[in-house]
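This document opens with one chain alone, in structure tokens, the form predicted alone.
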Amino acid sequence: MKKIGILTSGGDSPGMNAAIRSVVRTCLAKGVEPYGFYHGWRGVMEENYQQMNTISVGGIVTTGGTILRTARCLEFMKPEGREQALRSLRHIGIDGLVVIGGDGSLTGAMKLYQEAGFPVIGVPASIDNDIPCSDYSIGFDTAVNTALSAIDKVRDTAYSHDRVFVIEVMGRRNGFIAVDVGLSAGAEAIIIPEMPYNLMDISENLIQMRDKGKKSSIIIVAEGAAAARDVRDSIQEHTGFEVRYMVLGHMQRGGSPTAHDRVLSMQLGAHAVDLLLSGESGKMAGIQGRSLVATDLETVLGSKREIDLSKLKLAYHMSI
């Protein structure tokens, strides 16, 4: 294999940068040639590439977003799109690639993998961690301290002035991020998809915690759930408490990632480039544990990752 392309597609999450660092820097130290490819799948397609060397991703461990952009490419996910993507890939010489990113984008590796047996290692990019069968998947750390930085800061003001905020964080399936954001914030409550809520419940049990004289409270709300406004809504008119609301949003998306972020994006791209030159193909580079693993991406993609119950027990345990 002496060529090996890198792309990042879908929703960009902090790491990917360095994940992209990774596979040039692995490809270099390997004798191979790497290739990064401008805005997902479309750049394939349209063959907006850039042969990359160490000094085009020099500096950029330490950035968020992708210096290779991203984009969702509605024509890559027909079959004419792929038969494309795979004339460019092979115009150009292209032996492997390197797909990061989230499910979409994982599922359009695969598809060019059976439909074609062109030779491709997904790695998992998504602040969402919701891509099975990888403990953790790139950005995911970040999002979560980013949007804990945030309430920290609120909880300061809401203890200040006795008040119940609602902060709606990112989720729009999940409730990943607001199951951890809500468990290390202390959160008195953490509303998400996939458990069922009633906002009268969490109204008496406000009601009862200022009875017993605590004054202020947060409450977490992915924004799958609910929209934090007509939770505060809810809340005020139950509770006849002052309730303020505020919705993160895409600041989670960015920012510097975090040591485990950085860490992790270099695991795993090293690890995607060897299981390419060791003959791997149509899998997921991902950790477990303390280990790299590699799993197919047809397994990934028929599973679901799901919530971890016994830290929304705990979440409700340290609120009482």
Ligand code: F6P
Second form
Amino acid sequence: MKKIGILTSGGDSPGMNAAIRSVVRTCLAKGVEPYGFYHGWRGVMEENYQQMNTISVGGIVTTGGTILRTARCLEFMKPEGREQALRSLRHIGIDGLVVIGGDGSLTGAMKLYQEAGFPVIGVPASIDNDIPCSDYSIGFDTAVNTALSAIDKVRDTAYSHDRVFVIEVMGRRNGFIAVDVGLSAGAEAIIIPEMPYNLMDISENLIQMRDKGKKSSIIIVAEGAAAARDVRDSIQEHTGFEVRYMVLGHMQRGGSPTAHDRVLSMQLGAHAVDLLLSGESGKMAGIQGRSLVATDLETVLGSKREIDLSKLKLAYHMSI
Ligand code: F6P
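Can you give me the structure for the form predicted in complex with 6-O-phosphono-beta-D-fructofuranose, which would complement the form predicted alone we have just seen?
Every chain and every other molecule in the complex is listed next, the one we just looked at coming first.
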């Protein structure tokens, strides 16, 4: 394998740059030419790429976002789009691809492998941490810490004014961010799409807590479960308390990656190159416990990552 392509696709996540750097420098260490494609699959289809060297990835381990840019490319989801991408890859002479992204990006990688046998290895990167077969995906730890540092600040003002704050975090289909943020922030309630919730019960709990002397509270809601504003309206109506809401939004996707995300990104980037060079394909590089693993993309995409309900229970016990 002489030329390896790299792309980032889907929603950006902090640590993608560290992963790109790892892929590029591992390639260089092993005598392989690395090529970066811009704007995800679109860059492959349009042959928008650049040969990379050690300098092109200098100084990026500390930065969020992705120097290769990213996109959600709908054309690539169609067979004609993938045929176009294959023509481009063959024209440039790319022997294998490392695809860094979430489930949509990994689905594209799997199709390229299944339909044309093109060598691909996926690297899980999504702040949502909803990709199965790896304990962590790149960016989750940073997003949780970014949200947490914002919520810790809100706690100060909630306490000072005896207010309830409803804070919406990202996670359109799941509550992984909400659970870890809620537990670590000491939230009084966590609302996620995976669990039924009742705003009347939550309101009653808030009233009981206030009777016991707890005058301010934080409620974390995953965007996929409910809108913070609606939760605010309902709790305000039921309790009569002063309730404010806040949507953290895309700030959770940016910023300098934590040490955890940098180490993970470097390990998975290097592992992806090693897998390609040892002839593996159609797999996702992941981490389970302390071990680097490789799982068939078909298995990854056919599985579902379950929320750890014991964390929710723990958060509840911590709040009473
Ligand atoms: O999948 C990552 C994510 O940040 C989700 O948590 C969020 O719902 C979505 O992307 C937002 O996507 P976009 O940036 O396209 O609005």
